[in-house]
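To begin, one chain is listed below as structure tokens, in the form predicted on its own.
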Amino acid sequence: MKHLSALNKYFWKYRYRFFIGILFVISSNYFAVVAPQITGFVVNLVQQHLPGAKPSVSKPVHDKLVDWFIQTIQSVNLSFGWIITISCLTILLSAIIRGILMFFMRQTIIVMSRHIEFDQKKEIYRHYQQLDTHFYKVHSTGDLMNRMTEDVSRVRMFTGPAVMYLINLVTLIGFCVVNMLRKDVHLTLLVLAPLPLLAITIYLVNSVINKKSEKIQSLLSDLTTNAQETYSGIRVIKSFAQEKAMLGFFRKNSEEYKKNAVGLAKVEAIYFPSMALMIGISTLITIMIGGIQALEDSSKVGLIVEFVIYINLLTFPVSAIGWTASMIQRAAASQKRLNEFLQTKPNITNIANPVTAKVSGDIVFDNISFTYPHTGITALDHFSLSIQKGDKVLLLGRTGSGKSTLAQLLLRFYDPTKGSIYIGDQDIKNIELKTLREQISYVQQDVFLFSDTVTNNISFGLAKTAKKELVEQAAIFSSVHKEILGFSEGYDTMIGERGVTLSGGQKQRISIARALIKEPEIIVFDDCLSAVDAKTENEIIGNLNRYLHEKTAIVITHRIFSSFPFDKIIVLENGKVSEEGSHATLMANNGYYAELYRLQLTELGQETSLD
């Protein structure tokens, strides 16, 4: 239950709706207990008019409102038939009033729960966006989605139905028990005797439900992750003819989830037979003891009827104890899972008073080292590099040499384990994250496009909708404009999830256009031309040569662009600079760069001869 305390801020936010809802619950239940008292009065009145009826020994006790009603109809000297008719109409009226109040009860508390659900999903989504890259490397997308959907839905069942039914059963049980005690303490205690056994059963079963609920939610996250990965990688699955294997894997996870869900359902099934048994026993006790008392006092006939109605009124609240307790336990398990993420603090944050003004100038990597926290792999080791404003730098190196890590550190996806990175005279840790990332365009090697139009994908990084001319200009620079015009709806074409309808080269070039349209101070290309042919590559390089005038550019690649006039070429090996200089200098050194260049020329010559 302590995990649900995180919801108190929402209850306070919607306190007026919540407290008005409680008032409606109390009012509706008051009118529910009015009907049994009037019914008891009518039964006693009929009993007194039967031949041979004995006079009442005791005077029935009623609420003030019911006493006022009885005194009023008796004071106007109405006939027996009219009294019965008016009493029946009053019972009908109380039922109608109760129904109206119950309608408003749901309109306040249930609607409040929908508002809380909306706010909670916004809070989780906002928090997800603040978490750093490391968090997303160690948590699956399916688990993130399941917590935001299934877990929040279960919490909503607590803030809405569970809270409403809890208040409802407490007030209705309170009204019924108080009225029963006022009328006959001895009979009330006998009637309610089975309920402590019911409370013990609820306590024991709830502890089992809580444990099973946590496990079921965890299994559901695994199942969601399995399905999400299958849908995302469906082309890989089909190309390797692994549909049967993936189905078997999904069936195994699904079977485990089903087994635990069925087990929970069996445990919950104990509640309802237990409720029916206890209510049945209470009814039998009422009829038996009340019947004995009625032989001595005819007014007890109305009391028996009244008690039976009270027991029937208590049937739903008492049976709802189990259901409500189950919802609360499930919500507590789900809120615990939500709190785990909501209480996770991002490692990458702004300082107290960050620099928000535009920052430009030289980029300095000052003796930085970095080890990935989730793998323990050291990507950079005492790396230093100075890039002057407007320089075009080529970063080369074998796979795993630390090239992409430099780009991620520059954007503060991670912070260096040691050392510092400066832009101008500012340590990037002092620059507001939004300001820093607005000034840098990053074209990742793992291209991600949204399920949206081509125009919206290209203009994604802009605060406002880009003009058509700017979008087309960016596409021209990235050599994809002509191909976009050939799409069914041109720039308004929907490209599908993750750009599934496009080729690898088209996706890369659209991602380049998305980076160029921002007009950034710094632009980083991370192996973003691997899927284009040599002719298109040369065309893009020529366009970038014109576009990148006076801009700082870092090009990370496995290929050498000999046609591009780089100011500096850096070769990385095991997280350190192994070679540095111009094209001519590195060729003269006859190291890795020269070897790669000759190999690339050989491959190009072979392709030319084949053509």
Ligand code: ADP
The other form holds:
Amino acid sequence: MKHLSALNKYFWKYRYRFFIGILFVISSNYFAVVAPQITGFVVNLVQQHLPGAKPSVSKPVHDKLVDWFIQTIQSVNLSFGWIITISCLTILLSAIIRGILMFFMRQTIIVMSRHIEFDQKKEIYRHYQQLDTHFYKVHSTGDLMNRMTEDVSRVRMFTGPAVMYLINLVTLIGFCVVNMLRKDVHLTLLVLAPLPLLAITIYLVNSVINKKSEKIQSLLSDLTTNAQETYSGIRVIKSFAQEKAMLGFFRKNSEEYKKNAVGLAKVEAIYFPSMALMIGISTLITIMIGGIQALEDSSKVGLIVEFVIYINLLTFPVSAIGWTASMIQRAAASQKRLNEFLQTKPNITNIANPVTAKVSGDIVFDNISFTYPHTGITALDHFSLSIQKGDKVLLLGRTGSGKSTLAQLLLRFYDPTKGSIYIGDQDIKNIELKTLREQISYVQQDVFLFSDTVTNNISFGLAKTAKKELVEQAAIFSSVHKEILGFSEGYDTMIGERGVTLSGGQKQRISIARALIKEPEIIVFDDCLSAVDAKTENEIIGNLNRYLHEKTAIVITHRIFSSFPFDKIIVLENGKVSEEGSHATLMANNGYYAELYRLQLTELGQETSLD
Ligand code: ADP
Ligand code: MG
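Can you give me the structure for the form predicted in complex with adenosine-5'-diphosphate, which would complement the form predicted on its own we have just seen?
To see the whole picture, the full complex is given below, headed by that same chain.
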């Protein structure tokens, strides 16, 4: 339960609304117990009018408002018929008032819970964004989404309905029991005896239901994942003609789900009969004992009726004890899961007074080593490199040699295990993260574009949508302008799930345009031309000097661009620099670079001969 204390700040924030809500609950329940009292009065009145009626021995006690009503109605000397009519209208009126108050009770408390839900989602969303790459590597997107949606809804079931029912049941039970005790302590105790049993039964049934629903929930999530994978992998399934196998798989999952859902329905079926049984027993006791008493004292006839109404009024709150308790339990479990993430601190943070000036200048990797925290893979091993401001550097190396890791360390997605990285004599740890990342454009290996227009995707890194000419210029430099014009709505074409499907190469070039338009001080192309043909690739690299004249550029690739005069070429092998120098020096070196170059020449030769 202590996990739920994280919600106190929200209850405090909405305290006025909450307090007024509580007042509505209390007053609505007060009007709930007005009706049985007046009914009891009316029944007694009728009883008195019957021929041969015994006079009442005791005078029934009512609460103040009802007493006042009875006295007033009797003092004005109305006919019997009128008294009955006015009493019935008063019962109706109190029901209407109760209804109105209940409406406001929901308006305040349930609306409060919606506000809390919204605030909580915002808090989680903001927090998720601050967490670093490592967090996202160890937690699946599904899990993150689930916590933000499912768990938050469960917590809302606590801040809204559970809290409301809890206050409601406490006050309604309180009002009923006080009124009953006031009238007949002995009868009250007898009548209420089966109710705790009812509460316990319902609590137990509820626990079973909860366990089963959890199971069903996870089976459902499996089923959804199963279906989702089928649809996203439909081409693979079709090409391998595996439809039947997939159907079998789905059927097996569905079968399991059905079995559990049927089991749940069976347990739920016990719910209402057990409630009806207990209520029946209480009613029976009332009528039996009350009946015996009524033989002595005719005012007890009204009491029997009044008690039966109380029992019916109590049915709902008593049965709500069980599910309110389980709602609170579930909310506590969910809040625990939320707290787990909310209390996770990002590893990569700003120092106390970070540098916020524009970052530019020489980049120095000073003897850095890096081991991935959760796998223990050492991606960089005592790596040193210095790049001068404005240099264009080519970084080559086999897959897995550590090239992407190097780029990610530069952006502080991770911090090096050993050594430091400097930009313009400043350790990047001292530079404000936002400033650092604003000044570096990182074009990632696996492109991600948003389901939005081409223009909005390209101007993503800017504060507002860029001017048309700038967007077009960036697209021209990344050699994708002509293709964009070919789309049905040009730059306003939607891409991604809701729009056109782009080829791998088009996606890569749009992501390059997105990086260029930022006019960063440093740009890193991480193997982002792999799906582009050699000619276009050369064209883009050729544009570098024009677009990024003063800027530093690191081009990570598996292909050699002999036509472009790189200031420095680095060959990375197992996280270490194995070759470094200009094209000529590396060719003379006769290592990996020279080998790759020769290989590429033969490939090119073959391509041309094929033409
Ligand atoms: P490259 O970009 O040169 O292909 P990477 O920098 O991506 O190489 O990877 C270097 C090494 O680090 C590889 O052995 C790879 O398996 C490992 N690696 C890369 N990314 C991660 C990660 N997120 N978690 C754990 N290990 C990783
Ligand atoms: Mg890579």
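Positions refer to the first chain, counted from 1. Note that this is a predicted model, so its numbers are computed, not measured. The term rigid core refers to the maximal set of C-alpha atoms that superpose within 1.5 Å between the two forms.
When the rigid core is held fixed, the Cα atom of Asp452 travels less than 2 angstroms between the two forms. When two forms of a protein are overlaid on their rigid core, residues whose CA moves 2 Å or more are considered shifted, and His186 is not one of them between the two forms. Asp492: CA moves less than 2 Å between the two forms after rigid-core fitting. Once the core is aligned between the two forms, the alpha carbon position of Leu219 differs by 5.4 Å; this is the C-alpha shift at that site.
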